[in-house]
Amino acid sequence: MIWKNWSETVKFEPKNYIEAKTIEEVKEAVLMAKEEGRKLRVAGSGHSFSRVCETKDILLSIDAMTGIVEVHKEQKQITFWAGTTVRRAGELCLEHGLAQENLGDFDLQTLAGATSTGTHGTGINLNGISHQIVAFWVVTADGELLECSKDKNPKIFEAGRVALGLFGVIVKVRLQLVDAYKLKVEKSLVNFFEILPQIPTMLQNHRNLEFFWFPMTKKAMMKKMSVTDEPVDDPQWKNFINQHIIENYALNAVCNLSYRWNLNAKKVNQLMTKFVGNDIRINDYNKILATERMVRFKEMELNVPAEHFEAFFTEVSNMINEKQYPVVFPVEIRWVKADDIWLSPTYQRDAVYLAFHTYWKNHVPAYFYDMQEIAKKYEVRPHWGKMHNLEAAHFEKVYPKWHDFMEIRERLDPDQIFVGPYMSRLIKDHHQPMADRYYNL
């Protein structure tokens, strides 16, 4: 079979795709792995543009250890399979009576892929979905299922909530939840110039705060969200309207025509804005955060300390104005607190991302370079699920627990059964520049 990615970024053909349905099943193929001098890594829902899940040997799934395993209400925890999607983890807890804190924008990847690769929301004062996990279960090198939280294997806990799939096998994680929420979304255009000033306020004021801004332009769509007992007002067509026509038939149609046509990118972004209008939703926290993505993009995204945005967004824009990338997907700006996870692009400082976009028609490799290489100059984390072409020896400079992290990895499987190609040049120096600086891009 040939295994691809939701954005074709990563297609490849392993030798054995193995669909685990239990903890067991999974011991069984790690050990074969294990036995036979073979490479392992696991699929989770193809919705990492990386090739985080690469192998040309061993792929195994868990899709189908999905559902709840069991509900500590007092503690307002739930234990959950690790394939179980974010969407339906967000179903069941709403069942409960409980929620998420956060959420990304997205919600079809699995909870072992998204916490595993660091996935986050926005809101300058809550923390990435990672933060969430209060304890995980993951079946090791030598098929040992491991329990690892505060109490127990609590290095291994520290590290392996973003672990990127080095440590083993994740299938169960327990998670921190909160009281069922709603929440009250404002949207509307701004002149994003003009209130950069004000945002350091905005972010204090708002609970989850984000910008989506056209390039070449000086407008950006504004998302401000709060927390509301008011009763859920979100029609369904006004919702299919909003999301599904506007922001994606549309967005899909303005991308094919600007790519068939070779249209300009910045007549195009401008004329973009003028489908961006006032809204207010109010819904299940679930239905707020989360949106379609119905529209096929390549995305790197990058992250900085919140301190740097400023200065880091000027020289973006300065430099997108100047090259006029023929790119006409908006950037996605967000904020997310400090966190204490090792490989956590947001350990130790409250952080702001910027995700860039391309079509999948159109892509723009130039574009995501030079954004990274701007980014350099802040000690740029990027999002261990999206495009970048960074490598250890930049980790190392840029991740104080680097090799405190690698001691437990190479600990854990010293066999390197959890390493595939991809990973070995994330986590290894090979003392030797790219032939391609677009590689990976």
Ligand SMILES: Cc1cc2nc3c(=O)[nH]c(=O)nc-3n(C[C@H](O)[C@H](O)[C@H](O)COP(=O)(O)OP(=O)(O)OC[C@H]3O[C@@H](n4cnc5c(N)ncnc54)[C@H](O)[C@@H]3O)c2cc1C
Contents of the next structure:
Amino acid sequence: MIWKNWSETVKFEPKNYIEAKTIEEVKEAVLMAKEEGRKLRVAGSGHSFSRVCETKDILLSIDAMTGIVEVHKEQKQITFWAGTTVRRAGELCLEHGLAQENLGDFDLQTLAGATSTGTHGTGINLNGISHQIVAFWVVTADGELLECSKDKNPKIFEAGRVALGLFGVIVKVRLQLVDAYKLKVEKSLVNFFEILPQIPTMLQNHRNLEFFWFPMTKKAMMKKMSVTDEPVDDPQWKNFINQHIIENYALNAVCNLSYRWNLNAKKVNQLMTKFVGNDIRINDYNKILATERMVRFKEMELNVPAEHFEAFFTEVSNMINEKQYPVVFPVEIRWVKADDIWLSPTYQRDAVYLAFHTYWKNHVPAYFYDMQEIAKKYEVRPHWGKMHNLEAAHFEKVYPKWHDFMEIRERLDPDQIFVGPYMSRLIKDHHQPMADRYYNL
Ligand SMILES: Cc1cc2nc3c(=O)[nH]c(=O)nc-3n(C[C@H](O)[C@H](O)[C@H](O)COP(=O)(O)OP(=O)(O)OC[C@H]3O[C@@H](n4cnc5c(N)ncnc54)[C@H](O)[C@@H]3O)c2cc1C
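Since the one above is the form predicted alone, can you give the form predicted together with this ligand too?
Full assembly next; the chain just shown is listed first.
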């Protein structure tokens, strides 16, 4: 079988594809790899843009391991099977009067996949999904099931919430939740350059603040969200028009036309701002935070310390204006609070993420390359699940715990069972730039 990711930019053919339904079956697959001296990578639902799942040998899926293992009502915690999607987890949380503190803007990832790459949403006072985990259970290279939490295997817990499948196969995660809540989202078109100086104050005043800046224009769509007790106000027809027709079908048509006819990107971006109207919706947290993504795209997402936002953005917009890349997708701008997870891009720093997209058919490597070069000046930490061509030599400089992480990895997996071809490029210092194939543009 040929395995493909969501954006169809990563394809590979594993020798064996195994779908485990129980912990025992996961252990069997891992022990088989160990005994036969083979490699094994685990995939979630394939929503990473980078080649993080790549293997030429065994690919394991735990998509069938879904749902609730146990509800811990008093602590407001739930233990889920790690193959549960973020969407299903949200529905199940609500059934128990609970909610995740924050989500990304999309929810079809598995809980294991989402945590393993440091998936995040927006909110300078809110952490990413990995930080919601208070315990996880992982089948390691010797076929053992390890429980990891602050009290049990604490070092593996600290490191293993963002571990890219390198510590083993996560089979269960226990999440710290909050009481169920509703969110009110307000969308509007703003002059982003006028707003820039106010952003630090706005970040404190709005629980979730996010911008979609239209490159080569002054305009951005602003999304502000706050917790509310107001009744649900989210008519299906309005949602259909805004989310399906405008944000997906119209965007798809615009991207496709401008790609085929090589239209002037600046003019198309200017045109797109005309589609952004004011909108207010109120609904359960998960229905507001997660959105439909029906237009396929490629993405690079770069995290720099929050205090460098204005300088970083200014360089980015200057470069885009100068080079006029043929890109008609908005740049998404989000903020995330610092955490304590060793390879989390927000490890010990409040950060801003700028996400650069291109339509999936559009091949503009210079766009991603130039953005990454600018971000390198600001100690960039790229999103692990998105495109970049950085590797160990860079990561050991920007992650203070890089070597501690690698020590644990080597202890848990001395035979390198969980290291596939891309992972090998990423974690070892090859003293030469990652090949194009791995950059995958
Ligand atoms: C349309 C779209 C929207 C997105 N929106 C956001 C967003 O808002 N915020 C954000 O931060 N990211 C976002 N992403 C990126 C996405 O959240 C991450 O790439 C995430 O890791 C994908 O989860 P997955 O289940 O598809 O895992 P995969 O992509 O399949 O795997 C990701 C990594 O997790 C590992 N892994 C998977 N399962 C296990 C397991 N059981 N045990 C151990 N390791 C495992 C894999 O080996 C791999 O290293 C988006 C992606 C897409 C396509």
